[in-house]
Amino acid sequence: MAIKRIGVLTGGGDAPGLNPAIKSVVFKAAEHGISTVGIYDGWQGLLGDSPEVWELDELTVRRWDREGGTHIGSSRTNPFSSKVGGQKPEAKIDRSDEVILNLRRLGLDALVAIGGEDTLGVGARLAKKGAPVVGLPKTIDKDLGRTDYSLGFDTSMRVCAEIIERSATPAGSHHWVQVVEVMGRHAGHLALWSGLAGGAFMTLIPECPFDMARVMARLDERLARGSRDRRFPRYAVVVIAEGAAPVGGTEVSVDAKKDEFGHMRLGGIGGWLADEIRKRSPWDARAVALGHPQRGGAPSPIDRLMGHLFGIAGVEAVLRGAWGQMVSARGIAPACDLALVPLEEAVKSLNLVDVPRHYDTERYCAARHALPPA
């Protein structure tokens, strides 16, 4: 079947390096006499009576590349458990027969989904029902399987880094421990790297429940030692993924909603662990939650080249008719290698930090060792 017109579309959070790419599917789709339509919001956009679309072509993303987010919208809408119009919150159903009847209403041959482990999860139910479906990875937790690299990682974890070092800043004028919030509800990469790029003295993982008790006498350590010699330091960063728990403890959410994922909105750790070690402690303790603003922005120099490659490789994918298969890396630019992967492999199990290899379980902050074990 010669591919005359394909779809593009993002969902779950945003990201840096969903732009490039976006501009890259468009780019490459031109050059073999297919148009592209940008669906809005997601798998929301393919709900429904009259999907919201954007014909995209070359003009229109020319700068789209340089720009963070994603100028066509995402949600979290899971169209095998969507809400329905008029009805109460918990009333879902599976309307996924809607996406597939409207990728037929808007002509489309093919439809390149790019997000993360959910987004890509209905991606792989889809193709199995028949709908030509190819995803490209995306999430700043980097816990997507089957692929060395998600889109959104490298910015996300210079923000981080610098906010964590920025962070030493007061934490050292005022003798007080810093505790850091980022993201990361079942993987710790964004907290472990950026905190070892920003020079954090403690990183807490979600791989790896911590020990309050062990915590404390970590701190209590170093800020100690800083009291009897001035010349060491008399405070501490710390810096904890959102998805972080204590030992037999929960994570902290938000509120108790759930979205169409089942996943409820995580948050508020760090207050937790601030207010834990001022009641353990003489030493004050701060609280900082980074929040959205740590996806924002415009995509580092990575993000854009691995947004360009991601675009390329995908409208390839669809040239070779590859249903339900994923662009995977191997390696970060500009030495990587790309491949496809099954969706449903790519979703099956996370990308978890290699607790033995890249963690430091008794110092609780980035293993000193980069060679794996003889």
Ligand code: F6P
The other form holds:
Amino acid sequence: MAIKRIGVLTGGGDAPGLNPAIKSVVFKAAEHGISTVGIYDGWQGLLGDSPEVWELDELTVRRWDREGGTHIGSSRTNPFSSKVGGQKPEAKIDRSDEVILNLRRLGLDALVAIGGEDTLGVGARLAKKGAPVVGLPKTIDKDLGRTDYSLGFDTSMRVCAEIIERSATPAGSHHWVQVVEVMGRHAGHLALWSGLAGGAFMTLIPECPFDMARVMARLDERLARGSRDRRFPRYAVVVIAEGAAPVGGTEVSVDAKKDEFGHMRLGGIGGWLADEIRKRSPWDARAVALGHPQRGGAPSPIDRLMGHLFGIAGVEAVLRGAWGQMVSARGIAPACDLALVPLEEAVKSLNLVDVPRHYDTERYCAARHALPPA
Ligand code: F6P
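Switch from the form predicted alone to the form predicted together with 6-O-phosphono-beta-D-fructofuranose (F6P) and give that structure.
Every chain and every other molecule in the complex is listed next, the one we just looked at coming first.
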């Protein structure tokens, strides 16, 4: 079947790199005489009776490769378990057939879905039902399987590293412990690598529940030495992933609400840790949660390049009719190979930090940075 018109959507948390990927899809499609429409707000935009779309041409998206967020909007809508308004308690029903019907109504021959585990999980299930969907990987959490890169990670890591580094100067001037809470949900990649790049004293990740007594012993050793001898630091920056928890404890969430994919909004462990440090020691401790600005702003050159490459590969996948496949990267631009992997496999299990290889190891973290299990 000749492909004439395709749709593109972005789902889940926004990330720098989405707009470059959209631009690249539009340009590559245009090269083949294919028109592209942007679906508003992820899967939400394909529900209802009269979906609205944005006709995207090369002039419209010309500068999008330099811009953050996603200009076509995003949502955490799950068409397989979607809320129906006006009912209490809110009922959730399978509305996936509406998505398929709307693809037809809009005259779309294919759909490029850009997202993480949840968005692409929906893509995989739709493809199984016969929908012409291909996926591109995006998530600052870097927790998607079967790909070395997902859009947004590099920019977010840089933002976090910069703030972690900047946190050290007030902490140093005033002699306190600065706790910096970094996103990443159940994966510690963002915290680990930004902590290392930003010069944190210690980084705590979800993959390794931490022992509070050992955290205190490390801090005491460092700050007590600095108190005795001014040549040594009398402060510390501790990075903690939002999904980290003490041994025997559980993740801290903002409230009890869950999104349509069953996720809680994590947050608050940094504040808890700073309180504990103050309770257990003479050291002052402050906490900052970096929140959404860590995925804000313009994409880094890596996210622009990866968005560019992913977009091209996504349209190539469409031309081959590779439904149910995701573009996957081996390596990162410019030294990067792209391949297709089944969406179903990419979302099967989370890609977490390989603790023996990247955390509990002298090579990357050295004993003073990580807090591996005793
Ligand atoms: O998945 C990306 C992410 O930023 C996570 O790191 C974080 O836990 C979550 O999204 C926050 O969700 P929301 O943007 O809905 O507050």
